[in-house]
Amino acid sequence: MLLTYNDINKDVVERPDVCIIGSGAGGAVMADVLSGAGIDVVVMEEGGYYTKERYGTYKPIESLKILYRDYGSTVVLGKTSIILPLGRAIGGTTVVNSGTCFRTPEGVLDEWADTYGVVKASPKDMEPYFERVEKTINVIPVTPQGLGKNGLVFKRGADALGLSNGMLKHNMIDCHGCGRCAFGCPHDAKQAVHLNFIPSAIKKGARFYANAKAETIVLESGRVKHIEGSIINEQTGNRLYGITVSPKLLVLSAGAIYTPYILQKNGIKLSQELGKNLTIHPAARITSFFDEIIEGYKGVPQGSYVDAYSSEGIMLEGIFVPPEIALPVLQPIGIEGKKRAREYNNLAAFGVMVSDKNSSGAVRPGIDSGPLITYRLHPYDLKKLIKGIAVASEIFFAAGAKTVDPGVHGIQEFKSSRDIAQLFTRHLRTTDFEMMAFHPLGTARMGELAGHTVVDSFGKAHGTENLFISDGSVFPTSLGVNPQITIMSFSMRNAEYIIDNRKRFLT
């Protein structure tokens, strides 16, 4: 059963075995696995329920309003402000992400075991979960035909320089290459969890409440007693009815920003590490101009990669968005703005993403009704970002670009590869870079070292009896790759742990 605010006409009272807050990569998988074991599950999701019949007819700018939190403009504060888009809908960020699928790097899993004492999460332990998740969401490589010219041009440059590159894997079936991944796939080609794990969980008896905002968690003597919230009118934002859920066990899957925020605003501290250790994979965009027609908005936007410097924590992945999203950022006003609009079909773009293992941020309650997110980019990680921008620029010139815009304040478009040296000869600061980020992790990190972690190796919150966390917040370090497969696989593993210990947690 899936109910939205339109389906509810009175206060809701539920007494399930398990309540899950959040329906994204972590919550959806948790709900499916638990309900498959005969466990009664209720899922609360603050966002609405949207399908291709609705968002498929919307322009991208309109999709930002319904599928993202804060219209896609959640801000991380620090020496420079960084936009951190967060999905808010049944299916969470999987509805609006790029669809890129990486397994957790083996070195990352080894580090978690060695440094944080995470148990039973070795590459061999995780292999069956990776396989099951990938099969369910149909993970396959992007084909050259589906890639689009933006990706093909960049690959041409990488090949010319002899740099390791390839096609990214995506969760997709019969992709049309329409370039709309980040705004809700209008063809249901991208296999977000609202197309697989959630329908499966519903068939097994799970109940999903959309537009259901969790507000109060009552915890007494280490046990969650109940969750109180509101059914929200998605059109007005007004409260319509109350919802009270009294479960035997609570799973928080609200993401690395809102999981710690919900706990903090309810005075549930768990650990001194809660809300700390935030990583976000800082990213930059490099744009180039070609004489040839590119039409970068056609094809899979994030379809290819260059991993030649992945051992240094630098990953290059494709990006592109429709003109109505990009043009206001690239050149917002004046004659240059008109010129850029006319040249849009000749533009190519690519992204640089860094593994921010040296940087750190925090989440805490803000002065209004939302979280305050802060972050400090370490100088070493900034150097990685600069090197990534330089490499991407070299690749574009090797592919035949006439000019390259590095997106760095005070540096004009590069006219040739010789100009790239400016990135290393100038004294560049964090504030000189236009950055975004996409993968918040780490604010409730897991491990068996209770004083340095928030949850144990299976997501059970230290010092509690019936509270679990299952989302990106539990990962102790930056991954260096897109996290959705990692989140889903660990959620599946943790759900099986709850099932295996149901007498302990569900009686």
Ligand SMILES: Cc1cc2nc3c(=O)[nH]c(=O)nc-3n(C[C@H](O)[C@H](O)[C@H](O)COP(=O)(O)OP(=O)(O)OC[C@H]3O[C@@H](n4cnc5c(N)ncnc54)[C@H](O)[C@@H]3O)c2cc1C
Given for the second form:
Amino acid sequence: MLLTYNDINKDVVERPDVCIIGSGAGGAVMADVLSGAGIDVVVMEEGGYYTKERYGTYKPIESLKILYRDYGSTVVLGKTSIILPLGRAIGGTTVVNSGTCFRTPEGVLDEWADTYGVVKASPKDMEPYFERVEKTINVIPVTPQGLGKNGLVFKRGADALGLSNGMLKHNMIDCHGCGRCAFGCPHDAKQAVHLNFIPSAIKKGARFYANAKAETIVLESGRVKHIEGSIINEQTGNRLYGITVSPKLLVLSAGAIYTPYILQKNGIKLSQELGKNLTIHPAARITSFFDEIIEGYKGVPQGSYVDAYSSEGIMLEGIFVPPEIALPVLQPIGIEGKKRAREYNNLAAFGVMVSDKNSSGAVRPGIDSGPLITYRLHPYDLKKLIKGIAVASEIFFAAGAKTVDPGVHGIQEFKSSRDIAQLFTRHLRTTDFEMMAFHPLGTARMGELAGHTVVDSFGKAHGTENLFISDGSVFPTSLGVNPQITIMSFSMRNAEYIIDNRKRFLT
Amino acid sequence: MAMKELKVFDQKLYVITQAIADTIMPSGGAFQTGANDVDAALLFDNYIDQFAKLPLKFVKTALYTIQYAPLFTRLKSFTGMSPQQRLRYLEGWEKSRFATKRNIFLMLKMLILMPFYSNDAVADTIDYHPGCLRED
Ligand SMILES: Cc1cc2nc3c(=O)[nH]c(=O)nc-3n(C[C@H](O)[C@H](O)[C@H](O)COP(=O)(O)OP(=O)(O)OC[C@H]3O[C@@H](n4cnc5c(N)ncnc54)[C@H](O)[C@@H]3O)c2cc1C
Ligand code: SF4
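Condition change, the form predicted alone to the form predicted together with the ligand:
Next comes the full complex, this chain leading.
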């Protein structure tokens, strides 16, 4: 059963075995696996329920307004402001993500075991979960035909320089290459979790409440008693009815920003590490103009990668966005700026993401109605970002670009590869870089070292009896790759742990 | 006129926004359509109608700051300047060494231009015709 605010006409009261807050990568998988074991599950999701019949007709800026939180402009404060878009819908951020799929790198799993005492999460332990998740969401490599010209010119440049590159894997079936993954796939080719895990959970009896915002968690003597929230009118944002859920066990899957925020707002501290250790996998975009027509909006926007420097924590992955998102950033003001806009069809773009091993941030209760998110980019990680921007610029020139814009304040667009040296010779500050981030993790990290971690190796919150966390918050370090497969696979594993210990947790 | 359809701004803010939008995206040049040809100020107002309180305050404060800050340095408000003066003044924001000042303007510019470029007539003028690699 999936109910939205339209289907509800009175206060809701539920007494399931398990309540899950959030229906994204973590929550959807948890709901499916638990309900498959005959466990009675209720999911509260603040966002609405959208299908391709709805988001397929949205313009990109409408998708930002409807499918994302804060119009896709959640801000991370620090020396420089970084935009951190977060999805808000049945299916969470998977509805609007780019669909790129990576397993957790083996070295990262080993580090979690060695440094944080995470148990039973070795590459061998995780293998069956990766396989099951990948099968359910149909992970396949993008084909060169599906890449589109934006990816192809970058590949041409990388090949010319002899840099290791390849096609990314995506969760998709029958992709049409319409370049709209981040705004809701109009063909439902991208296999976000509202197309697989969620319908499967519903078939097995799980009850999903869309437009249901969890607000209060009542925890007494280490036990969650109930959760109170509101059914929200999606059009007006007004509260319509109350919802009270009294479960035997609560799983928080509200994502790495809102999971710690809900707990903090309710005065539930769990550990001094709660809300800390935020990693975001900071990203920069490099754009370039060609004489040839690129029409970069045709094709899978994030179809290919260059991993020549991945051992240094630098990944280059495709990006492309429609003009209403790209041009407001790229075009200078006035008549002159309009020339740039006229060349949109000749534009190519690529992204650089750096593994933030040294940087970190925090989530705190803010002064208004949302969390205060802060982040400090370590100079060492900034150096990696600069190197990534330089490599991407070289690749564009090797592919035949006329100009390259490194997206750095105070540096004019490069006219030839000789200009790239400025990135290293000029004194650049963090504030000179335009950054975004898409992968918040780490704010309730897992491990067996109580005091240093918030939850145990299976997501159970230290010091509580019936509270689990299963989403991006639990990962102790940056992954260096896109996280959805990691989040889904760990959620599957955590769900099985709950099932194996149902006597302890569910009676 | 447009006043009837405004959801967020009053007439005063609407006029300030029109002047800023026109400076960012004037008519003519590489393509004819400019901000005021499609009433970008109204599109902007309608787009942000569901902003939370804090970002809405930010937008209004930014608009008023741009309008009245030059009173102290140039003895004129933004709307009281000539088009050339407005352009130079806003370029000062866009290229400012002070990241906060620059970012405030860039955010505002982004919010004004997003609904502008989302307009079908504008998309047409830059030859943007969204479509798929495979059209079946
Ligand atoms: C534009 C973009 C592109 C991305 N591309 C990729 C990619 O290609 N590959 C990849 O691996 N990752 C990608 N990601 C990241 C990936 O999608 C996320 O890391 C992942 O979905 C996070 O899963 P989660 O379960 O932690 O949270 P989410 O999927 O964000 O789910 C959390 C859910 O909780 C809900 N919620 C929050 N608070 C409450 C509350 N109080 N009450 C009820 N519900 C609540 C939210 O509305 C949301 O739906 C991308 C992200 C973005 C923004
Ligand atoms: S490129 Fe288009 S069809 Fe393919 S997954 Fe993305 S949005 Fe869907």
